[in-house]
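This document opens with one chain alone, in structure tokens, the form predicted alone.
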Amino acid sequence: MINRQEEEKGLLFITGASGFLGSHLAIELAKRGYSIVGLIRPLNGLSGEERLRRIGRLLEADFRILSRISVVEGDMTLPELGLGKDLYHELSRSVTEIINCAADTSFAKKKREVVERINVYGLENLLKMATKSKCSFFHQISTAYVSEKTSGICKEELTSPKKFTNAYEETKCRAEHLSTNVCHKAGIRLNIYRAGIVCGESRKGRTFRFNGFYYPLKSIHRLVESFRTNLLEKDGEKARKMGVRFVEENRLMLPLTIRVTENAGINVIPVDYFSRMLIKIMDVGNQGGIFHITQEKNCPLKDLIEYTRKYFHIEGLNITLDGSPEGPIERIFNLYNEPYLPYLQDSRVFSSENTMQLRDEKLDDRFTYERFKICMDYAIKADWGKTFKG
């Protein structure tokens, strides 16, 4: 292995700066001294300057800190990248290493177009660039759910399933074996970051993404809140058709029992837990390789389902592993979280020998109540991201 403090360091471009994942480690790299530039799309009438801007006061991050990235405006999907001749010719002489978080990590069929032109396509236009350019190093985010396994133990390799989930995995398999195969021939050295299920902040909960794990529970959320209106302030019919009452004063009975399989279990990291581990990861120079940033223990879904139990104040949610007949909650739940349920039935252990021995002690992964309950607070103060547009 190669320290990097050994080394003098060079341009990191950084592709889906403004994403979730994106946005953190740059922040993060930039406040270790990186000369970062960051490749943004215009959004909503947003430049990408002031997209980062957005992003960087949501996050607290200061001028200082925010002006050792520099932003172009560009698009992965595009040929150089949507930047023009010159900017990608310029970017190819000065660029040492490529982190790339831009993706797209909808489950809905309806979107796989989309997102196989981003984390496919997008990616082959980018790896043109690492070729063409003075890159000695790749780095790929990917997700641990690449294996079409759902259980037993997934090991830091690559896979090549028959089938997957949804195209978001299909997808970042795919990318995998394309930066796999292009750095090999090229000579880049190439780090594969497989992701767990990544939550907000794990001091505040700060977060501006609310999909994936967030989903289900903002769900289970809107019903709450719904049934409770419906006692409080209307007549109560509804409600009581579906079984749902006030069992004692503001706890609410609400029946709806989610199927899942035996030992099933959610790999949930916070976000700045994954940050912090990827650039522990890059400091070393390691000289390639695939590496799990997950939790070493999944947190039980009895246990997820007593958080929620918990924090919402509610009795009647419960868990099977039978095929139980649905009822109107279930129905409802069911529909709203479709493209997330095969994660129910999730019993999948990553194994992850590669990172653990780089792992630092005081980097803590544990998915406690505590935890919960912060994510939880931040995403309805921020009404599930609602009052965040960047």
The other form holds:
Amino acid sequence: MINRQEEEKGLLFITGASGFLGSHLAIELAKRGYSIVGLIRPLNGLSGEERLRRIGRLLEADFRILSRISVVEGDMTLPELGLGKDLYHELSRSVTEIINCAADTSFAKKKREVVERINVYGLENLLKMATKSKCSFFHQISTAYVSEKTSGICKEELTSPKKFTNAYEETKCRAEHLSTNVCHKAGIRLNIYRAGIVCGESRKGRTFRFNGFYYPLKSIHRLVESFRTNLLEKDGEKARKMGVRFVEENRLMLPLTIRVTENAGINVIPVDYFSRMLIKIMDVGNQGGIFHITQEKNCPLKDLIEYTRKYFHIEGLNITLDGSPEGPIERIFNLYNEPYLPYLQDSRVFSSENTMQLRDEKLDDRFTYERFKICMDYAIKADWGKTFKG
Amino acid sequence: MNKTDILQTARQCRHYAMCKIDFLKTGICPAAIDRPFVSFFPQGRMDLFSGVYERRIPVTKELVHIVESCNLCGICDKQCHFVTGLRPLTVMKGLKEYVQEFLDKGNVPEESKPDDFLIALQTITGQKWASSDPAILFPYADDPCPATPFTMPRYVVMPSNSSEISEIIKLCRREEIPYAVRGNGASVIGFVMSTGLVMDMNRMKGIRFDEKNWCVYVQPGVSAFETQKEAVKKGYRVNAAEPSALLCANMMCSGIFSNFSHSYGILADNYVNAEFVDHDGNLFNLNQFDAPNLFSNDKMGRKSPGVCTEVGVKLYPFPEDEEGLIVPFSDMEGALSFASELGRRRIGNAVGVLGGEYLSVFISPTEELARRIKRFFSGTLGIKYAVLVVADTYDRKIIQEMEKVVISQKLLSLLILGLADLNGNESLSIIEEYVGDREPYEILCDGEILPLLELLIDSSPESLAKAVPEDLEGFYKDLYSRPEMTNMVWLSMFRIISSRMGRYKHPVAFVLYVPMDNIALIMEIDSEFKRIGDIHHIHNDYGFITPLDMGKRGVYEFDFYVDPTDDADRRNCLNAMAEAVEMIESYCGGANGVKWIQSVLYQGFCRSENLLYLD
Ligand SMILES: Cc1cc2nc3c(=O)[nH]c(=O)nc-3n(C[C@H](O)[C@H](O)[C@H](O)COP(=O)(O)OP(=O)(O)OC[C@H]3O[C@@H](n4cnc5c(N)ncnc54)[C@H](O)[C@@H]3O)c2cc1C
Ligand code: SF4
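Which structure goes with the form predicted in complex with its partner chain, now that we have seen the form predicted alone?
All chains and molecules follow, beginning with the one already shown.
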């Protein structure tokens, strides 16, 4: 094991540098003195530079840190990453490491084409650049959910599932194989970092993406708000018809039963935990390998339900192991969260021996109520991302 | 409001004649009941304001009389706002003020002197029914179509029966005065203008039922709305289109097509018999052995066969359990395939494939709301096309089996009365933010969540009324408390909301008959229209398609929208129209089943087969 700190810190090329993980990582790396080139797509009339600036403001990264990230506008799905010949060649000559954070994380089947285009074909383009450049180390961000298992232990090794829950998982799995093959042939070291379900920062809850773990909670929040309004500002008759009413201490009775499997749980890690672990692995574990950046133990769904009840002051929110009949509240919850429902039927755990070997500091990865509350407070303040335009 | 603003309102009048029918149960303009020349209706007064204000017509005694006959009751404000969003009452006040100022300055109104021709006309009809006064003539001189040249007639006459018509025609022939026959002018494409005489048919309002023979005979002054109202009272329905269109005129012009044409047909399918006065002043009816053959179709066009003085249109029974529903689609192909499937299977009594524009514009009481709702329907919910079906219980069940996702009557009523709350309703974010595989509208349409939607959406006549100007809130609240205002069957039969398509700008409609078994061709034509509209910077949109004759053919409309008061827009529209005509002609005439409505101009009595299946 060579300690990275002794090595020269070269030029890092980060794709998806305006994404949730990519931006956090880029800012963390910049704080540690790395020189970074970030690939960002202009979007909704905003330049790449402006997008990064807005994210920087949200994450309170000061100007000096941001100035260490030079933005290049491009698109992974285009030849030469959409950079144009000159810039592409210039980067190829100078880049020493690449971190691929660019991904489309949509779960919907109808998004399959886009997901595949970015997660697989975009990666192909990027690997082409890597093989032509001075790049000696390729970092591929992946997901811990690249296996068909829904129970038991998932190891830090390549998987070859026959079926997948969604195109996101499938393309991320293909991407792992693709990067392994190309990097192996080209003699480029490769780290694959498999993330659990990433939530906002541990201390402030900051994030600007509210999918994944947030999604079902957002639907509960929306329902709670609507029922409260109906009960408080209108005659409340329609709410009561659906069994929704106030019980003691201003708590709302919201009869919603969610179907889960035994021992179901989700693996949630805060984004800062993810980036710190990743950097640690980058710095010291530069032999190449697959690393689970996950919680040691899942957060049981029953705990999450308890947190939800407590946070939103609700009763009636329950879990069941069998399919009880759906009322309108269950119906909308299930329809809305359809893409996420498989994760409520999931009890797999992730072994993380490779990661643990490198972990010298004690990171508290428990998803406690306090952490949950921080995330929810921030999400609600940010109106689940509606207030952020980046 | 200053005079220039009033002028702006006045010039925006669409000339759809909706103020001539009592479609909101407000009654019609009381000033027009005695002498229903257009000038006495709010529509005519709008023109008269422009006419006098721009000094294109003098202040005459007749004008003063017309102006005085208005009691500022405000009926027109309600009617016109419902359709166009305009507030004509300011114009009525402005017109009164203008004339008052004129008189206050000591001016004397002109008096028009009758010439021999007018005297001859008045001898036929009675003095009050023929005029050459500019105040009477002016509202007959123009319409909002950019291709219509301003054409001031010399005379307007309102005959009361066939023999008067016959005499008028003979007089015109003798004196070599050209004439045009006018229903309510809602064809808005310059057909009812003449440099000579305009014959306004609005005095001939007889309706006679022959129930044993499933038929109602109407005279040429009877509108679709009035006919439908009388038919429904007796438990029947007719196939009628624009409510203000006079049935004889609609038959004469192009034949009647509506969503009900899916089951009732078009052209000759709609009537039992008709009576005419020909251009020599002779009467004939279509069951006469030696009558002209109006069943044939000449695609090169043909001259009008004369003045239609009565048409016997078919009466249809309708099941009491009929209800409307809407099947939403995210693409045109899906919607058209489904509609033609309904045709093949003979499902439903009325079928129409509407675009996002029509759907949102029809159901929204204001333009601003329509724009927001279009974004909500198309953008948020993903509804790009909607197949509207009126069907009985059995057919609705089949439709539910064919397409699981439907907007039921109950849901539609909820949505219409909740329109003002739909866009920007935070609680609906739950639908807006949906990221799964279904189209967001599938969630909305899920029958199970209806109780929740009822809670989430502030849906009531009061809520909807919040969208309109404050002084009309009470009126709209009462109006939308009437169940028919959200009832798809009633709205399909009486069509009081379709002329809202002219609210934003006036639509120049291109109507084609198309082969429903060649959806690719329809889509190609549709994108051609769109391309032409776009390059000429003309707001444009798909209108509707109704399957005909078991889904073999369809009647299709695409619209270019023009602001008739904006010269640049008019010019662009004219250029776009010219190019569109070339494009249409390139598709017509071949063996591909495309026919332009131009091929049935003045041939609305022809057999549908002759139009649809003979090349
Ligand atoms: C918003 C809008 C939507 C429409 N949608 C439809 C639709 O869905 N389906 C449809 O079928 N039409 C539709 N139309 C067209 C309209 O209904 C027809 O053009 C209809 O003829 C208009 O009736 P009118 O009484 O105003 O006729 P006018 O415009 O007055 O006359 C139409 C033609 O008929 C002639 N004519 C009138 N009366 C007689 C008579 N008694 N004898 C001989 N000739 C006569 C006129 O000279 C003129 O050529 C629509 C029009 C508008 C403005
Ligand atoms: S305000 Fe005048 S023009 Fe309008 S409906 Fe009343 S009487 Fe007719």
